[in-house]
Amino acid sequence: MLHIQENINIGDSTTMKSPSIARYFFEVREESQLEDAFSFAEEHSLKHLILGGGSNIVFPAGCFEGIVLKISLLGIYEEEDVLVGLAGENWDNFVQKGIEVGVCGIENLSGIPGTVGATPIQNIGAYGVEVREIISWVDVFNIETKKVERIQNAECNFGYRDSFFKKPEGKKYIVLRVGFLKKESCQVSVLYKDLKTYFESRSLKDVIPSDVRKAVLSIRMNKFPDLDTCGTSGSFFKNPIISKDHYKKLQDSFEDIPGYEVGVEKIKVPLAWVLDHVCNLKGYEEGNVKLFEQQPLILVTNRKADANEIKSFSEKIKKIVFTKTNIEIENEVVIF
């Protein structure tokens, strides 16, 4: 029998810390229990929504009339050349064991908040890696014909902060395990400037793996807020890419205004910059709602502010942007 719990405080699991209520919750502990889940959802028409870490999600103001799931399956294993990470398992936790028997490259992403699962799904990134370079597949739960599937690498369609799962066709798929790619050795990657800063009274032939986390947990602790005093999903906005015919206009009026080539025509552009530099919204605050003193591209509350209030004022913060520099930005965090 399903333990299902009812009209839980689901605002409490995550990190942004929204009040919000859902009409019945769930912890999958055991993979066999999402059959019986979601029949216990198709049986009374529920609607349902996922969690994990809970780091990049604001769930709905008042009442969620569904069913919310928080998988909480657990468990790292080595299997060939792959580590494999069970979706429920802390993602920084799961970078220390990565460093430790050859995961290339996943140094770089400590200190995220959030659960292995939801890796793939949003193809996390920082400090010049992405979550998708280190992928071998990922294992998932298919809702329609309550079968387990193996997705390899290239048929997740990743993208800046995007991924298969995101799309309408992915929307039917549960991560259940993610397995990483090992290698014998490793070369560190250390061209991001926050990282060549940290390094650059070293020799980069001596520096390793557990060298690049301890850089990255400290360099992240001076930028982001306490997780303990207040609510925040991290970085709320994505850098916007735009055009080089757009990018070279904003330089006619901002000639300081970063920019990274991606690809043969488009630009990456640091979003915090033009929060700061351009629209003066560092530190800027309404409410219960504010951009981060230290780092502008993360949103913060008092936790008091709810999914209604957030996206409000991320609406407003989009439209300053977009009246000054015609870019629009979009959200990195899903908010319901």
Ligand code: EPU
Second form
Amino acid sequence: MLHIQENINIGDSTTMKSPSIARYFFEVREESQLEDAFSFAEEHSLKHLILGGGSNIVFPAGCFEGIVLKISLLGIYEEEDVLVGLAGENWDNFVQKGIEVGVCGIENLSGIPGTVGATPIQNIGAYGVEVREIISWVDVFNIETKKVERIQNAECNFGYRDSFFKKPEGKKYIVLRVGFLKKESCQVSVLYKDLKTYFESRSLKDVIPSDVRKAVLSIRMNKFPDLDTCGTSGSFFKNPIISKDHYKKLQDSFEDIPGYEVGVEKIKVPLAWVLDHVCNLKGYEEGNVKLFEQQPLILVTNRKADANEIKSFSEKIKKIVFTKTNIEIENEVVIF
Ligand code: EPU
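Let's compare: the form predicted alone is above, so bring in the form predicted together with this ligand.
Everything in the complex follows now, all chains and molecules, and the chain you saw is the first one.
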């Protein structure tokens, strides 16, 4: 028998803290419960939403008339060439363990809120590393067949903050556990601007992964809002990737606009710079929502803004950016 709860406040389980009620709520602690949970959803014709660490999601305003499944599968273990984390494990604890056993590169992803299971879906990335570089495989539960399948890295179709799991054909999978590659030796990656500055005075051959973790945690602490006092999901928008022609046109008007090559034809533009220097929106506030003063790509709330208010605020920002730059920006955060 599943212990399904009713009318639960799920907004509090997300870092944005937007008010939202789930008609049904179930916390999945064992893999075997998934089959029953989805049978329940099918019998009652319920839609479902998956909750991991809640750091990249805003649940619907008012009441969601479906079932929210919180993935609380816990465990970390080593296999010959991988470190395996179950989906519900806290990501940053897993990073610490990963550094100890030689998951090379994971140190750059320190301090990101959320759970292990969410990392492949989003292809999380920070300070020069994306999680796709260190994932070997992802084990998933197939909602349709009720069977477990292993998806290899190459089949995940990873892109910038994107993967197969975000596409319609990937939606039938629930992440159960993820295998991360262990390496014999580790070359640290400190080319990202903020890290380069941090290690300026040191010889890089002495820098080890735990130093990088320390650096990343300290950089993040100064730049990211305090999760204990406000509502936020980190970067709210993706950094836009535009054509070289488009970038050149923008340079005509905004000489200093930064840009990073993506492949041979595209340029990734830091939206924080555009919001700050082109749109003058740093700290811009309306109602319960604002663009964070220290990093305008980050949207923060006073924990009272629901999904509708956040949506209309973000639409307004999108329009302003488009009017000034012809760039169409996309959400990074999943908002219902
Ligand atoms: N900038 C400004 N004004 C500001 C702040 C920044 O002009 O007030 C400019 C600077 O030129 C800076 C640039 O914006 O160099 C980029 O900012 P930053 O290095 O802080 O990183 P980001 O590109 O905004 C991305 C990820 C973050 C990740 C950081 C660090 C996305 C959408 N965001 O942000 O990921 O932590 O790089 O690697 O790709 C997240 O996904 O939630 C997230 C926080």
